[in-house]
Amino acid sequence: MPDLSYIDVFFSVQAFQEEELRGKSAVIIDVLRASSSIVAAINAGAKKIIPVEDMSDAVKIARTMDQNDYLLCGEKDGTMIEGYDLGNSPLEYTPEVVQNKTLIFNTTNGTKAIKKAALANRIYIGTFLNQQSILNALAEHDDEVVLICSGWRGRLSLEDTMFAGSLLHKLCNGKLPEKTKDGAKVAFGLFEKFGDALEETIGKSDHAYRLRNLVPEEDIPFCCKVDEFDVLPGMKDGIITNLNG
């Protein structure tokens, strides 16, 4: 079990420098919706996911692969990218569509956070859907852990901070030690106040309002489901696979 006094929380992609993660492990959080889509895709049997920062990188990688082996996936500003096979709704990532496929994936916030965390010892992708798998993984750690909230365009996002707080709440059985970092205290406090009304709280977040007219109405309630999938997406050498597999 990691020492909770060494768990930090960063509230956006812009809140840290790459070098700060060297020697640490990271959990990348983008509840609405990149983490949720990655978890759903891995659960549905996607072979691997290659996160990229932008469309040009996605196209470069796609050119090196057989057209039958990959799908271009992701969004820009909440909407599916023209010419892509899938957007960023976790409900799109079904076994019929993604099983045994390589997904080349880029989003506005989440994949940027994943790429920026490349120097970490281990990188997990976490959200409410696979919370217990993340908790099980962290229980084996004795290094410093950073919970990285992707946020939205450099700003704090309520839903990501809520999930970071939920992890902390479970790790300490609801009793946060006095000696914890400020970011952990903020995330823990937010979850402690609103955690009993998870879907309602996230449904009223800034990002949920941004997405309301852009995404299927089922997306936000689905992203609030807890322990729906027993998968542990982790990245090594730029590729995300299921570490529980």
Ligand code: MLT
Contents of the next structure:
Amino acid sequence: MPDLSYIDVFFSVQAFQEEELRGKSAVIIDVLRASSSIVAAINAGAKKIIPVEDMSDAVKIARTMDQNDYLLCGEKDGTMIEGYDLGNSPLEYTPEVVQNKTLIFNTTNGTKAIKKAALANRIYIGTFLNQQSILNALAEHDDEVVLICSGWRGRLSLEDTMFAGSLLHKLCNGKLPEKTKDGAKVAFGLFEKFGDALEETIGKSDHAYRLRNLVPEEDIPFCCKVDEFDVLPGMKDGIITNLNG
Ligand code: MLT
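Starting from the form predicted on its own shown above, please give the structure in the form predicted together with the named molecule.
Starting with the chain above, the whole complex follows.
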């Protein structure tokens, strides 16, 4: 079980240095929508997911693979990238489409946060959809924990902070000890205030407004479902697989 007084929350990709994660367990959070799509894809039977930082890295990796084995997935500024097979809507990631495929995944903030966490001892991809799996995984080890909110281009995102707060709330049974990091206090406080109205609160976040008219309407309610899937996407050597599998 991690020591709650050491759990830290970083509020964007730019808010931490790679070295700060060495030896720690990191949970990468991008509720809208990269974490949710990764969790849905792993649940739907994707063989592995290779997160990349940008389109040129995606193409380089794709060139080394057989065309029948991979799908190019992701978005830029919320919209599907031209020539890609799939966008970043979790509802696109069905067994019919992704089973046994390798997904090369490229998003504006989420996959950058995952790549930047490479020095962590354990790297999990978490969102409301697989909350319990994340809690179970964290409870197994004494590592210091960092909750990394992907945010949006260096800014805080309400939905990511809400999920960090939700994890903290469950880890301390609703009572945050006095000696905790500022980031943990902020995330916990936000969840305490708005946790009972998750979908309504996230539906009014900056990113929900940004995505309006760009993505299917169902995406936001879907990303607010709690414990929908029992999967634990984790990254080792740059590859995400289901650690619960
Ligand atoms: C990101 O990585 O910034 C997001 O997942 C964007 C999105 O909602 O598609």
